[in-house]
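In C-alpha cells, the next block holds one chain alone, the form predicted alone.
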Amino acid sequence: MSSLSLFDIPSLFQYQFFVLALIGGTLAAIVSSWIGLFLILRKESMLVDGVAHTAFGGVALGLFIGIDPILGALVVSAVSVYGITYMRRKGLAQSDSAIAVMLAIGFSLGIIIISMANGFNVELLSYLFGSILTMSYNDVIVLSVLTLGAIGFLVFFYKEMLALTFDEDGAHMQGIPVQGMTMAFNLLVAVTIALSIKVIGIILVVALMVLPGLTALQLHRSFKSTLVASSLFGIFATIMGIILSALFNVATSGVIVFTAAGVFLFVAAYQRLA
C-alpha cells in the first residue's frame, strides 16, 4: 500500500476497518488513560510494563492450544497481578523485584511455548506489536464494556480510590476496605492491559496508559480536571496515530506512542517556558 495525502483523509472513512480502528482506539485510549493516571500516582507504572511482558506466556498459551489469545493473556494477567501483590503484600519481595518475578515467569512461558510449536508465526507478533486495524465488532463491543466498566468502577468509587491513591494509611482508618479495593482495581489493570493488547501491542501497551497521564500532571489542574486532560491526551494521540500511519504506511501502534511522546514533551516545554 503506498502512502497517501492528506486529501485522502475522507476517503478513510468509507472502509469499514478504519471506523473500527477509531472507535476502538478511542475506547481502549480512555480506559487506559484513567486507569493509568491512577498507578502513575501511585507510583506503579511498572507495574503494567511487567504484567504486559508476563501476558505475552498467555498470548502464546492461547494460540498454542487453540483458545482466544486474548483469554489466555487475560488470565495469565489476572495471576501476574495477584502474584505481585501477594509477595509485596507478604514481604516476599519489594515492588519492582515482585514484578521482574512475574515477569520473567510469564515471558519464559511464552519462549517455551513458542519453541515446542516450532517458532514465531505472524499472529503472534500481532499481538506483541498491535494489530489496531483487525479490529472486529466483537473487539469494539468488549472494548465498549470494559471502558463503561471501569470508569463506572472509578465514579463509583471515586472517594475510595482517592484514598487509597494519595494516604493508604488514612484510607485503612476511614474503615475503606484497602485490601479488597486494591484487588479489584488490580484486575481492572489486568483486564485493561490484556484487551488493550490488540490495540497497541504487548510492547508498547505501557505507553499508552502511562504517557496521557503524565501529560495531564503537566498542566498542574484538580484532579477531575486532569482525567479529563489525560483522557483527551490519549484519544488525541491514538486518533493522530491511526490517521498518520494510514498516511505514511507506518506501524500505527509505533506512530501512536511516538504521537503521545511528542505531546507530552510539547506539553511540558510550554508549561516551563509559559
The other form holds:
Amino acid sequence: MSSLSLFDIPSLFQYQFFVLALIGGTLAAIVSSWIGLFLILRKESMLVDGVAHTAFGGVALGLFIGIDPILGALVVSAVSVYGITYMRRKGLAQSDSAIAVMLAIGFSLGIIIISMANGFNVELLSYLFGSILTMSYNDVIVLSVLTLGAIGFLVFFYKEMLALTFDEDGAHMQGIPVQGMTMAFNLLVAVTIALSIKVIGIILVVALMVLPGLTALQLHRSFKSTLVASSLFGIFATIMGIILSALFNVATSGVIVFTAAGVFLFVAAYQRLA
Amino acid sequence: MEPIIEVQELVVKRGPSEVISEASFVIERGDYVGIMGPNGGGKTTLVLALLGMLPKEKGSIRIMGEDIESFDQWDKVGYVSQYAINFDSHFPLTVRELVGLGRVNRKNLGRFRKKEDWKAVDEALEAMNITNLARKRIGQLSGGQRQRAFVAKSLVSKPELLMLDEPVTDLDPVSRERFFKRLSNLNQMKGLTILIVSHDLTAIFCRMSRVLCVNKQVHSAAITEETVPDDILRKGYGDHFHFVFHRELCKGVFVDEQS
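Condition change, the form predicted alone to the form predicted in complex with its partner chain:
What follows is the entire complex, opening with the chain shown before.
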C-alpha cells in the first residue's frame, strides 16, 4: 500500500475502521493517562510494564481455550496486580522483585501455551504490538463502558485518591479506607492495561500510560490541571499516531508512542529553555 | 478542666522492646503541651499510640472521653508528622489543594466538595497567614512556608486537638519563633489543645502550659512560674543535665506578625 498525502486525511473518515480506531484510541488514552498519572506519583510506573507482560499469558490462555483474549488478559492482569501487592505487603518481596516474579510467571505461561497450541502465533503478534485498526463496534462499546466506569471511580473518589497518593499514612489516619481504595485502584490498573493492549499492544502499553502524565508533570501546575493536561497529551498522541500511521503506512502503536515521546521531549525542552 | 487525653499505665512495644513503659498522664482541654526527651526516647511512638496508629500492649488511652478503640471522631484530631514535609517536591499540588486534603475523611467519602469545605480551607490559610501562597505549588515553598501549609491542612477540619511531631527541626530561629507564636495564638484565641514534639526547650518552658518528658517513661508536669525545669529534665535526660535558664531570654527571638 502506498503512502497517502495530507489531503487524503478527510477521506479516511469515510472508513468505519478508522473512525472506530479514533474513538477507541481516545477512550483508551483518557483512562490510561489518568490512571498513569496516579501510578507515576505513586512511583509504580514499572508495575504497568510488569503486569502488561504478565497479560501475555492471559492473551495466550484466551486464544488457547477459545475465549476473548482480552478477557484472559484482564483476569491474568488482575491476578498479577494483586499478587504483586500481596508480596509487597507481606514482605515476601520488594516492589521491583515482586514485579519481576509476576512478569516471569505470566510470560512463561504464555510461552508454554504457545508451544502446546502451535497455531496462533500471528494472532498473538497483534496483541503484542496492538491492532487498533481492527477494532470492532463491540470493542468500542466494551471500552466505552469500562472507560466510563474508571472515570466515574476517579471523579467520585478524586479527593480520596489524591490524599492517599500524596500521603498514604496521613490518609489512613484521616479515616480513608486506604486498603479498599488501593484494591479498587489496582483493579482499574488491570482493566486499563487489558483494554490498552488492543490499542497499543502488550509491549508498548506502559508508554501510553506513563508518557502523557510525565509530559503533563513538566508543566508544573496544580494536580487538577496536570490531570487534564495528561489526558489532552494522551488524546493528542493517540489521534496523531493513528493519522500519521495511516499517512505513512507504518505501525500505529509505534507512531503513537513516538508521538507521545516527541511531545514529552518538546514540552520538557520548552520548559527548561523558556 | 475537662480532660481531652487520659493515659493509664500505657505500655507500647516496637518489635520485642518496650518503648513506652507504664505511662500515666492527663492532658486537659486547652493545654499547650511540649513533648521532649532524648533521641530514641519514644516521643514519636507515644504520639503514634495517641493517634491509634500503633497498638498498645497494655493500659488504656481515652481521647475526648472515649476509649481509643471505639473513638471515631478523628476529624477532630489534627496531626502533622515529622516526615510530612519531606514529600516529593515535584508532586503537582498547590497549597490550596494540599490544605483541601485535610477535609477528606470517612464521613464525606465519595462526596463532592461543597462551598463550606473551600471556606474552611480559606480560613485555615488565613489562620496560618499563607493566603498569598494558595496558588503556589508546594514544591516551591520554603521550609517555614511548608510547615505552615501542613499545619493549615491539619487545621482545616477544625480539630479540637492538634499533634505535631518535630515541626520546627529545619527552621531558622526567627521562623521557629514565628511558628510557635502562631500556635500560641491558636491555643489562646481558639482554645485548641496542642501537643508538640520539640527539642526547643526555650519555647516549651516559655510558651507552653505542660511538658511531657519522654524517655521510655513519661514524666508530666504543669509549667508555672515556679516550675524548675531541671527537676523535669533530669528525669528524662539524666542527672548530669543542668538547664541554664535566663528569665529575660524567655522572650526568645521576637518577630512581629507582618515581617
